[in-house]
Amino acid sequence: MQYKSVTVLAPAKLNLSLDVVGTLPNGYHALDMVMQSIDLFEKLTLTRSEGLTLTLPGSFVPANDKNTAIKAALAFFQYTGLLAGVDITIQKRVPVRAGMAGGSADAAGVLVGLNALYGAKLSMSELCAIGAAIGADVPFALMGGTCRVQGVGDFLKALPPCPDCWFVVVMPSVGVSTPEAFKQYDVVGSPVHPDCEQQEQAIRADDLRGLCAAAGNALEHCSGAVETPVIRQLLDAHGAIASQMTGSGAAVFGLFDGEEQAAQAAAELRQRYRQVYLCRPDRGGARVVHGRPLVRKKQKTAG
């Protein structure tokens, strides 16, 4: 089935792990991660057009050719050959510079998005692939849910779902800027270098106290986000079993394992910062809601 619009969600991601294990031929940074997809959504509505427009209704963030949704949709219609367009309004509800990845789950959105207005039936390796030249986080955007991801977001392994928690994410005032984390990471280093195959057992174990002994973010202490120590020490007091920046920064998270002590947590931090957010793991990546079908209208036969 072909559709006249399509409404998608998105959702962001954390890092429970976050290891740099070395320096590629290309200069680019080998890394080895677990990544959690969380019910935090970006909402894209994408709209059969002539033309290619986006619309980020209450952003600050340019709605130009640079913009990742743009360009998932100009590398679709490329790889694809199909002489079409898209109107594409996005509902952004990710913090921006954070490192939850709100700009690659926006391209997630439109390839998922633009799949199915077209009905082109691409799979998840063609999407992956065309995802992957867009940024290192879209393929991860594409498949969700619980993954170790390695190289420089290329490798994704599947694993069983994140043990049952809670997760209190704090986004500072500031954000960070991926390349001077990377650019300061190679200046200072890192004390952290978590374990992240250790975590992975622990999920296939669904052992939550394990996934937590096994977290960290080998950036955190490159970031320059000066607030992440301060914010950690509040969720810890609140509760949080463990608590990490997430990605390059600057967001923060608190790990809880029920839904009062995390609910108080969040009222809590609620008062100190603007964006909290209350969430659970979510066991997908970006995916069509809802489909408005395309009826096309009927030719008159000359009689």
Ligand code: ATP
Given for the second form:
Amino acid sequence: MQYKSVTVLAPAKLNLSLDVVGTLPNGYHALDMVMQSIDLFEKLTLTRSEGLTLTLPGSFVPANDKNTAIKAALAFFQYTGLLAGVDITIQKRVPVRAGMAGGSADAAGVLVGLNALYGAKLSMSELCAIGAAIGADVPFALMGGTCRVQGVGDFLKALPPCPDCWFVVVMPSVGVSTPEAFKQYDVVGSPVHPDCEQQEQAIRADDLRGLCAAAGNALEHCSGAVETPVIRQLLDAHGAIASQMTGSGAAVFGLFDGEEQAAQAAAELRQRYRQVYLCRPDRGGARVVHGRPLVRKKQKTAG
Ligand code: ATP
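Moving on from the form predicted on its own, kindly provide the form predicted in complex with this ligand as a structure.
Below, the chain from earlier opens the complete complex, with every other chain and molecule after it.
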């Protein structure tokens, strides 16, 4: 099946844990993390075209060739050798510079969308290989669900779904630059080193309290996101079992075991912060949710 246009949903992620475990010879940081997709989605529409365009209605993110969506489209066409194009529209719903991998979700969404649009039938491992060259979090954005992620983000182990819970995610007004956060980590280090192995075992045992006991983020102290402690205090005061920053920040989230308490906490936090999201774990990665089939014109036959 090939399509004229497809609609794709690509989920944001949270880090249930993030540890920095070393530095590689190329200066990159070796990480150990548990990542979780959440039901806050980028919505992408991809339409067949002879050119390549990107529109991000209402977003300040530039639609230039540095955009992960454009990079993903170019990489897809190069890999497949297809002489084709696409018009991409992204309704950005995931906050930017949040540590929620919105840019990676966009790249993953474009790869999955183009694969369907042109019936290219690339496998998940091919999409992950193309995606890894665009950004370290792209393979996870393709896989989604709950994963232990190691290396620079390129070693993925799919885990069983995380225990049932609710997340209240708060994005402060100022975001964080990921490279800056890692540079600062090299200077100041971290007093926090979560036990990702213990957290993996808690997830396997469907033990939410154990998951929370092993939570933590080694980038929290060096991210420069000044509002993290205040947001965490507020989340804790409103009943979060655990709270922490996600990725390199600046978004902070609380984990709740009941919907009512999570909704109440979200309502309280909305009094002080503009971007507050009440979310649930999501079990998949970027996915096509709608397609308009391609209707080929009938060729006129002679005689
Ligand atoms: P991560 O957790 O992967 O570090 P993040 O939430 O910190 O993600 P993003 O919002 O994904 O960061 O991207 C941050 C930077 O990347 C922005 O400064 C932006 O200009 C650039 N960028 C390029 N393409 C995109 C895109 N499609 N969406 C968002 N940002 C993009």
